[in-house]
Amino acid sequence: MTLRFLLRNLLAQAAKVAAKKLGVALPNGFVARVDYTPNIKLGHYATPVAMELAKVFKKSPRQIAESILDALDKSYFTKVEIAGAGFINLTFSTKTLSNAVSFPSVGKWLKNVQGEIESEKIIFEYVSANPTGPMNIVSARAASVGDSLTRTLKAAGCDVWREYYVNDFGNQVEMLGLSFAYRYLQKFVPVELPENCYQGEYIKDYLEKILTDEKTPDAILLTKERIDTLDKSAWFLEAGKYFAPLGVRAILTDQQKDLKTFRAEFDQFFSEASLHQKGAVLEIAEKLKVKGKIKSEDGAQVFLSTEYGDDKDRVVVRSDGRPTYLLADIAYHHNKVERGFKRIVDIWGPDHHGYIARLAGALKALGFENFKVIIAQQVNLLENGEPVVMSKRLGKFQTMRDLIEKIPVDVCRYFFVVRSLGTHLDFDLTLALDQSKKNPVYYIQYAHARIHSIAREVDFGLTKPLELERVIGAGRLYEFFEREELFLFLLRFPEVVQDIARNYEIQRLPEYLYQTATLFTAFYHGKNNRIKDVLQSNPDEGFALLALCAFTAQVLETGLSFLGISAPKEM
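Next step in my check: the chain by itself in the form predicted alone, please.
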């Protein structure tokens, strides 16, 4: 188990004993808060449990802290003390620390502690860019965060399904088909592209690929001779229907290639069209009607979303019988519930806050409330401190592909997760292109590569069992010099993973890895810390140092893998 989990159990037992002596009852499911101390010299962990129980015990926090310490099993600690008004600081014994790391690898360690958090069947939907054009940089941010977060949740023991929703139905697809039709006609005669069509030059590139790879039907095929006799209205109708699915397929294929290059993995690409084909979209309107959540208004069917915090009720079926995008989204999310998922998490792009209440309300009306939306805010590209104008015409990049062709994927993925998704992100291109240790990605990777360099120098295989239990059990890591901070910081790794699984704050992981690399760098430059020489003069000390290096390497490599970032052995 993790040290924090052990401490919570010990505190729960002590609080129960103290409460019984005082004739009071603890709140149901009470769990003491456990924090890290600001300085390990104060202790390994601290808890405000005495303050939390002040109302129950009806005593001063310091008196409560004394009662809890009297009942606490102190065999796990070398020091426990009350600080300030009633905080309890605790320092674990070497034996307890030894038991915490009796494992052959970090991967095995994480598996051993997976039972410490509740696991439920979760579906994460992220990116889900419309298949009408290249993915933008906000999509890249959502891909990085979504993929990193789900990898970390899996490591914590959560049952996670990763999904990409393909909006391959409706007006936008019709407009895509029409855009291809106009671009095709422009090859023969000058014709202006309507404003409601997709204006990007990329349509021309996809058109050429379709014309090369597919045999154009005679009803669509254009020649110079046919132009003069062309019934354009009828032709546009047929051409739009023909090009729409081919355009969606071509663009989606490229999106999937970009995601693979970006190391973003999905278990399924779910087609919106499949819901319409089996009648699930209009069916969900009937279910809402049965629940009394649909009203008729001017021939349309309207969902009573104001009952759930929306600013107005929303049309779900138009007066002509066509479903709206909202109804399709409700049907899709209800489909997730029908597939047995107990928690639904979506990552959406900016400016979608207003959509949350209506969709969450519809799910609540259908009996499902465990729905969470994370908004991915805008990305601002900076170069030499100045905003980058995202214009392809000006030679600047604006798409996800443009970005990853210029910036290494390792760097992109790291930079996209260092800030909470809910905040705007300034992406510093100058720093991203810097390959020195000023770049935080390379700083972490350098630390990992340095450990492998040390191992090669002394001919030690880092994949071997580390025998950390023997080393720590003998107290060797504490006898040579002050390096407890690095070791104890490494012990927090599974706790960081568990915290991310609970609160989805993936930005904590790159911060943790950077701090780990910083502590290791300080350790590496420590006095009398030339491992090759120490192995000759004092084998026990040398092995202890080497074991700590190997432990650090495994934590760095594992953490980087959760972020989809490589851990090179040489740089």
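Switch from the form predicted alone to the form predicted in complex with the RNA and print that structure.
Left out here are the partners and the other molecules; the chain alone remains.
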């Protein structure tokens, strides 16, 4: 059990008793709010519950606080007091702390407290870059956040599935095929690439690969002799159809390779084309029609998304009978519902926010409401302080692979998760490299490596079971503030994980780890914490300090692993 969970239960009981005694009723669904104190000298936790209840109870916060304290089981605490406007500050006893931390490892500890938060079957979709070119920098941001978030959610006990939607169907795939055809033809005669084709040089590279790897059918194959008699329009049609799927496959393969390098994992790559083949796309239009949410307009079928807060109704089936992208996306999300997911979360780029209302509306029309979209704001990529121009069509853009090649994955991933997704991110490549030695991610890794260095010095195995009762007892925790502060901060780790699982704000984890590293470094520099010396003068105390180090190392390593960042033992 986490200390916070324990405290909430104790406070809920006490509030109930207090309410009864005061002759008032607690609000329905009352949950005592528990915060950390601004300074652990005030106590381990604080609750503003007396102030919150002041209005309902029509009593002064102080009076309520006193009633709650009267009813509180004080055997868990060494100190409880009322402070300020009516805060209740609580300090747990050594015994309570010992009970809370009796586990062999941080991993086991996390497993142990998994039952404290609700878990439902949940699907996360992120990145989902179009298979028409290399991934850009926003994809890298989404990959970092999506991957780190889902790893953390899993650790908190959530049942998470991670998916990448592949838009391998529709106009843009046709344009991709055509782009290949033009590049192929260009090898023989000068023709200009149409404006709406993909302009990037990468098409040429993929083309060469396809021409080498695959046996080009005679109908497509070009030779010097054939050019003169070629029926170009017929050939383009055939060649476009031929190259499109091969191009998609080649590009997707490279995307997957980059994601793997980036340590971003997925459980499944879901093909849009597979939905069309099954007929699931047009089928969903029928379902919406049955619900009365489709109207006909100029021969097209239009979803009444304005009923769900959208600006205008949206075409889902074109007048020529072809479905729009939106309809496929509705079918895809409905497919997620059919697979039994109780919560659907998508991370989208900033250019898609206008799309939320119509998709959420369609899901609502189909009876599903637990749908959440997180918008990853744009990344302004800077080089030497100057913005890097990104344009897929002009072929001038910074790819995710460029980024990985320039900057270590550990640093990239840290930079992307340390800022909340809602803010526009300035990512200065030059700065990221120039400052690399002072980079926060190295600071965290360094603290971890330093602990291993200490362990090597004194020949102590950091992987053996944590003996944290010993830290509290023999560690003389309350005599040295750096020890106590570090220890109590480490105890918050599962609570931080739980918070992230609830609010999806992954940036709290790197911040927590950074602060953990800071507290450890302060501890390390404390004159009284020189482990080699303490082991000489008082072996019990020395081993207690080593246990505290091992605890720190495990928290850092585990936390970094959620972020997909390595935890080196030496640097």
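It should be emphasised that the depicted structure is a prediction, and the values quoted were computed from it without experimental measurement. Positions refer to the first chain, counted from 1. Here, rigid core means the biggest group of C-alpha atoms that superpose within 1.5 Å across both forms.
Leu381: after superposing the rigid core, is there a C-alpha shift of 2 Å or more between the two forms?
Comparing the forms between the two forms, which are aligned on their rigid core, Leu381 does shift its C-alpha by 2 Å or more.
Inspect the rigid-core superposition and answer whether the C-alpha of Val24 shifts by 2 angstroms or more between the two forms.
Val24 C-alpha, core-superposed: shift of 2 Å or more.
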